[in-house]
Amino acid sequence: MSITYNQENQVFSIQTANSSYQMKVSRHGHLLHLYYGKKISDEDVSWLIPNVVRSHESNPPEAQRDRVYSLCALPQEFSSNDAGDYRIPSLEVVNADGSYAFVGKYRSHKIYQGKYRLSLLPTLYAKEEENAETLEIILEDEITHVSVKLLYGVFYDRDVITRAVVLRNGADSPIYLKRIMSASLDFMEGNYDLIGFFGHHYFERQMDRRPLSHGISELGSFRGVSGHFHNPFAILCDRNAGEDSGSAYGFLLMYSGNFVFDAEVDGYSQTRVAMGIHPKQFDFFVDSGECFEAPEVVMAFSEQGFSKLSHCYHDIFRENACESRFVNEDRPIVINSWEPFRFDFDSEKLLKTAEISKKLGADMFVLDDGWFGARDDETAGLGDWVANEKKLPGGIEALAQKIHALGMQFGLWFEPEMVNEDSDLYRAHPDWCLRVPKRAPSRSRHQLCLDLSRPDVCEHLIEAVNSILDTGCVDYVKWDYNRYVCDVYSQYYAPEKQGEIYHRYILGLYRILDGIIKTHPDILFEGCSGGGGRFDGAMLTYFPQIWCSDNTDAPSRLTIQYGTSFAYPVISMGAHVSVCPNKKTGRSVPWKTRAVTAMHGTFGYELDPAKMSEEELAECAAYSDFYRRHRKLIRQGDYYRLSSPYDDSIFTAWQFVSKDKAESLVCVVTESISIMDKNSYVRLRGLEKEAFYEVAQTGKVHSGAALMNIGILLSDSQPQYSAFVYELKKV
């Protein structure tokens, strides 16, 4: 068993293949966090806690004269509030008497096979044949009878532990929930670095590493969505941790709305981390007998640096997040209509472009924005999900049939969560938007946010989108979302419930996705949010792939895809070849460099093939064929970051290695002209040391040890932004 409970010592031990996690019920009923890290036995390690008096700290009443027992210094699994612990709290509630006190003490527990699920929020799931277990621990406040169920899901073979919390109001009166963290744990030391992934539109998931210092360090988003600016993923690691060495802890929140990750180093140099829903404008009414679910946190630990940590996340998200059949299928090579036409198209133009696109090697033609309502520009029509028959005689079905007749699949763009004021939907239901009474709304891209906290809005969107998808003519959907949430006020709810709207919006979103995506298992759905603004674990339970960034400039994508890869598998990243000079950066790079960079994901095209020469079409067709030969390896293989685009390196390189280590693909993009001035070697990883591999591009055979310790010599005299690929097979 991966979960055990020692009745005598009241110690819970969780084991994965390479890590251990331990908790203990203290002599006064508090649940203490003892250990998370390298694998140890199930022995009680509570001796780690210093047995010293912390002067001037509070002692709970049950401690009586025991001044050693102080909640402000004890490592807790789910901290109390307003009871002498002054660190960041796990929970803040306002009780019926106006107090904020919560002191959760152990009441009961349960261990069972399989993985828990939440009723309203997406979680990882366990397959029947997997070695997965669940631990439930109930902590209850003896005075208010407010309780929390701490949920632990254990994927033994994947070195992953998930955590979630379900609060239950057992009091006779309502409470208001102000803060609830899905995971909180204390480390007895404070000498860590914190890694987060920040950015903005065109610049997503840039790696930021800083040493923790005393006080609170915070990452988060309160833009209504997980957002471009901070990703809901963080790493706590040793100061010297790197790709292959050092201890690293990952924390990933399965939630698409406002979130926070706090790390506090206290005066005793202990570190507390907590992750959950951001408390900004969060004030949730919980009636007597009702429950509130907090989203899941996916935790992983590696004692072998960041590569091993990433492999844990890549494997769990490839196998245990999305139940779509497309997760384990080869993805089509798509071309999108946006770059050639924007809003100016008709069926004839689209069909001509689709026919030329076959010469690129594209499998699917995607019709982007502009196909519905009075949508001739971005100021009108959004929300009216009815085909514009002036552009598309016969509607979507007629166009799809003609695309299919060309031997291509057909995809369609939607942005269901938004509306233009110049639309039939808005004119019929102006109250369906988020909008503060008596105030003019804030607009972005001429759009307002529909109020997904409303059940009637959710049902309308499910019906409107499904009316098109149920025809069976659509093979792929690009689900876009192009602004942040503000003016957060719902006319559907009473004034005292407005602190619930941010969260209810996200619950509504998941309800819509359940009603559309999960009812169309034969359609491939791709998420998008102004590029990669809502690239999170919860979205990956619905979308097998997410558009990584609107920035398709290959050198820019090196940092975007690098940062994304720390948590998310490469096959989840939408990545396409686009035109040069690039429309965002003005930079020009060779076709090969654009193609190699786009192979770091779900390969496709964002360009107008009618403007390409026959030679360029043939060159791209060759890259499409190359990707097809290797997409299974890219989808399933272990991924290695061979260099960092942030370092003062002359190249950025990455590598895919099959699980059986029989084949590998190495990709390199030069970033400096200094490659002309000195020898440059790409040292590989993940191979068998004793095995021998043939490198197709050189025809030479080398041992795995030589390739990893010495590397491959890059050709000299190569200009900046050149690309190389190396195919390796075991001989």
Contents of the next structure:
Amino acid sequence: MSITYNQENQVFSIQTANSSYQMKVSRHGHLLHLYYGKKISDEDVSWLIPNVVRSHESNPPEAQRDRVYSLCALPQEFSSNDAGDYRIPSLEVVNADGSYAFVGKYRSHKIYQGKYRLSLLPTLYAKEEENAETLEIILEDEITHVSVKLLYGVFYDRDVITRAVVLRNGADSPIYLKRIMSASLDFMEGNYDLIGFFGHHYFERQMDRRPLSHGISELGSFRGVSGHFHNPFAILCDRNAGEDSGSAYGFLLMYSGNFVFDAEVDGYSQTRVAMGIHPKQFDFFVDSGECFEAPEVVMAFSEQGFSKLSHCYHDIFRENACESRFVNEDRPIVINSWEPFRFDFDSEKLLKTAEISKKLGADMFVLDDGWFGARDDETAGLGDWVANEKKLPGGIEALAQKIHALGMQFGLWFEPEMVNEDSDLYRAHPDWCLRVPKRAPSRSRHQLCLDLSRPDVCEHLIEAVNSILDTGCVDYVKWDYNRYVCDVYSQYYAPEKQGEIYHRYILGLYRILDGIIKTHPDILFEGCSGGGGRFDGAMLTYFPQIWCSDNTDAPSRLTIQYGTSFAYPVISMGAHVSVCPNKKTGRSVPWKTRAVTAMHGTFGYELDPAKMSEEELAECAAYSDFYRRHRKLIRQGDYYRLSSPYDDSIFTAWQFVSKDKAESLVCVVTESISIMDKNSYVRLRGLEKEAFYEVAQTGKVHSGAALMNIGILLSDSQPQYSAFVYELKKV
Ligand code: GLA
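Swap state to the form predicted in complex with alpha-D-galactopyranose from the form predicted on its own:
Entire complex below, previous chain first.
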């Protein structure tokens, strides 16, 4: 049993293989959060709460003369509002009488086998054979009868606990929901670092570590998407935590829209963290008897630093997120038309490219933007998902047939959520996009955002995309989304419902993805949003892989892929080899460096093979073969960051180790020229100490202990941005 309830002291204990979590119903019915961290027994640890009077603080009426009982000094599991706890609240509602008060008191609970699901939002799921349990606790406000069902999903072996909340309006009148955090956690002390992953288009998920200090630190997105700017993933850790030491907590929101992660250190140096939908412009009407679901947070704890924490997330996202069969299959090596051709192509050019790209070892040809409507540049055509017969006589089916006849698979790009004003769709339905009445909408990349809060728009998009996919000629879809949202107003809803649109958009998106992806189990879907603008856990329940960044420059990819790897498995990152000088950065690095860097994910090409020499084609074909040989290990193995691209280390290195530790692949890119002046060793990780491994590239055999404690000597004199790989096999 991973979840127990001790009736006598009203303590809930959750155990995973290496962590414990504890809550207790207080003598006045508040649910206290007592503990989350290293493994302890189920004993009641409420003694950790100091028995001191906090002067000036309020005491709830039921505490009567007890000055010690203050909500602001007690660790809360789901905090109250306007009742004397001044830290960031879990919930803010406006009740029918205009008051903001909410005080949740324990009502009941349920424990059952298996993992809960939400009805409108994506969540992790448990397989039947897995050791997963659910705890539901209901807290209710005794006066208003607004209640919250706190959901806990426990994956014992994976050291993961998920949380979600379902609010129910049990009052006779409607309420307005202004803020609902999916998870909030109180720590009695505060001496943590906060790690977030910030960035922008072309520069996603850069690691940012800062010591928490008094006040509120906030990460979040208000762009309508989880976004390039901050990722909905944060780590709270010991000040000295590193890759393999120190305690680290991960918080990951399964949501693709606006989000917030707050960490507050109060005047008593207590720390509260809270994560959920961003409360800005969020104002949800919940009628009497209705419910509202808040998205899931995936929490993991590691007492052995970040590698262990990442392994928890990698394993759970590989096994318990996406139900597509492709999750467990080797992914095709794709060649994509975007970087080489943009909008300038016709069938003949595409077929020639597909034909030559076989020499590169590509398995699949992907036709990117520009194949539909009047789409000759960024200003027109979005929304018209019908093939442009001038470029593609006979349409998509005819082209797909010819690609298939070459022995290659065929993939196609869509950006269903967007529309150009210069499109048949917009001309027919100008009211189908988000825009504020009487104001001209802001364009981005000359496009407007369709109003996915409208059921009619969702149904249209499902039908439009499915009409192409139902022909059965498409093997892969790249699903793009290329702007942030603003002018958030839906003509479909009444003025007082406009605070719901951001969230309703995301519900509409999931509805569409369900209607398209789940009805095409034999198509591999890749997510994309101007590269990695919507790289989040909820997307990974639909897309086994996501295009990691529009920046294909290998040295830039080192930090992007490094940051992404803290939460997301390497196999979920789309990574391609492109031409040099790189179109974005102007930098030139050898083919090998580009290929080794692109093997940090689902490998592919983004170039015109007709412009490559026979030698270059042969060199790249060898990299494709190399990837093909190792793609199972890359997909399934444990991943280790061997060095940080932010340190002044002279190289960035990473390693894959098979679960049985019998084989390993080590990849290194030198970042400075001092490899020629300074002896450099790449220390490996995750091997069996006593076992011996043969390193194919040196022909030498070393013990796991020597490889991990001394390392592999980088001895070639090679310039900056050279790449090395080492294949290890246990002998
Ligand atoms: C986005 C994607 C690119 C490409 C273009 C096409 O920027 O990230 O890979 O598909 O759109 O317009």
